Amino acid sequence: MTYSPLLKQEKLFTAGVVRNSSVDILPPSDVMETLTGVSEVQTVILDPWYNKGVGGVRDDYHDCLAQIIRAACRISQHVFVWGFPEILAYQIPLIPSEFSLVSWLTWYYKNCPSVIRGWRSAQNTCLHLASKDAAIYPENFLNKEQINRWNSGKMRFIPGPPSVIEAPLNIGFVGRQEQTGHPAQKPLAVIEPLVLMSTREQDVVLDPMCGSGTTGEVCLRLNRNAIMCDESEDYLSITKARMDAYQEIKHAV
């Protein structure tokens, strides 16, 4: 896979690199700038505001981000879509032809610290969609052992993970070393997963609504390369500190 990460946008700076891996982050830019000025990547994870709360609300929502998944798909072979089950149920239908639904996901979380009076919420969701030919990579998985049998064919089948990742919200005391202050940030073990289902060392993964940047940390520490984005430049500042803080943690190491 040729990496060209931008075509119509100036690289703004790129990160350290770890083991041959970097994470590249372009100016801010709205997320359909984002989809269209980038070349083919392996990748791409999607973690639009949810249409209430932080964010707003706007009534042509599930339209907007129909659109946005088809651009996603013209360029990569696995789209992963975060959202609100109640939300995402209305995109199944709109999935583009050539992409099929891998697996629907759910982060499931105890913490929540809703006073929303009824149904507390525990849980996330997120869409793997992936097109027709798309590999996948449940060996990433594996520990030492598995791999050992698997290699000397004594194992039928590589076992998958779960589609339930239990992880609980980065708040309060919970998950203070990963905190960066943003309002929305997902801890780094909800989007590990995706990466290893999807990728392999040295794939490219894309993340044009990057928040606090947990898509490029993780893809920093499983050798991955990114491109990171979002239209705020408040959390492309977010990003870049956090990327040059792991640096500065793995070179003192």
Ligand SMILES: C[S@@+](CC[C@H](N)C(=O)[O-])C[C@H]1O[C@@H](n2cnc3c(N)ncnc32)[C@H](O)[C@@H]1O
Given for the second form:
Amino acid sequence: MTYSPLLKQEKLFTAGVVRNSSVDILPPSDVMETLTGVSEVQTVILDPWYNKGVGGVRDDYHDCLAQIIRAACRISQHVFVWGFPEILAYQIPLIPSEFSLVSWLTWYYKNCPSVIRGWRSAQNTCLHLASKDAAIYPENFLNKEQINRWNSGKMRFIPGPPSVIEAPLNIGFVGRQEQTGHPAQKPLAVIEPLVLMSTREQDVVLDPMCGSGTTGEVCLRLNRNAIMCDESEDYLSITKARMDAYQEIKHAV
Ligand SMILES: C[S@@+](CC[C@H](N)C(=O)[O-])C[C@H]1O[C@@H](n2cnc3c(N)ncnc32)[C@H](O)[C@@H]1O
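Can you swap the form predicted on its own for the form predicted in complex with the ligand?
First the chain shown before, then all remaining chains and molecules of the complex.
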């Protein structure tokens, strides 16, 4: 299965094809190369290194991230940017003029094992940016009963999901089944709301710094398509193995 949006890049392999949705994994590339090689997608999820701890610190991080965000805004309607709040705060004034901040999302986790003296880290930020005419889909969060009430006109407004996502870090025995060994893997539970709010079934989501492939697994589960890339060949192998494993489970059911 191939994607029409892919222009310059040759596919490495198509990893998962489940119920009409698929994940394309590109050859290892720098994020800017990926963002300029893909023509159009519905949503881009950016989960870069955070400029502290693992991955190192770059003096030009803010400029570099702003450039990545601008490139993502050129090819999609929705852009989600992960990071720590004190780092992402610098990006707010730099949001491209044709985009706006839809929401400052917080991921709240209580189980960080940090032993640093002082405040223990318990939050990550995700900026939801969207073009002025981008559609959002809060109805994707409704359960069957709510959908029936909405369809029969008995609901006056759609109750949106909270902008604080509470989910534990996948460490130790927590989230064991999800863990892949990637040092900065996000739980499925924190990526799923981003995909639900910004896409419909069969839309395409791009994750150019995909790490262990969390976005890809979420997309397969929700019947969306995904394009995944990372600069690391090792992490792309983890992503491929993860998509294959999900596909096997799905077909066995
Ligand atoms: C925070 S992790 C992403 C984790 C991912 N969301 C997950 O759940 O597994 C950041 C990823 O960005 C990748 N990365 C860092 N700099 C990059 C660059 N310039 N181009 C492409 N990927 C990059 C790293 O290899 C790493 O896998």
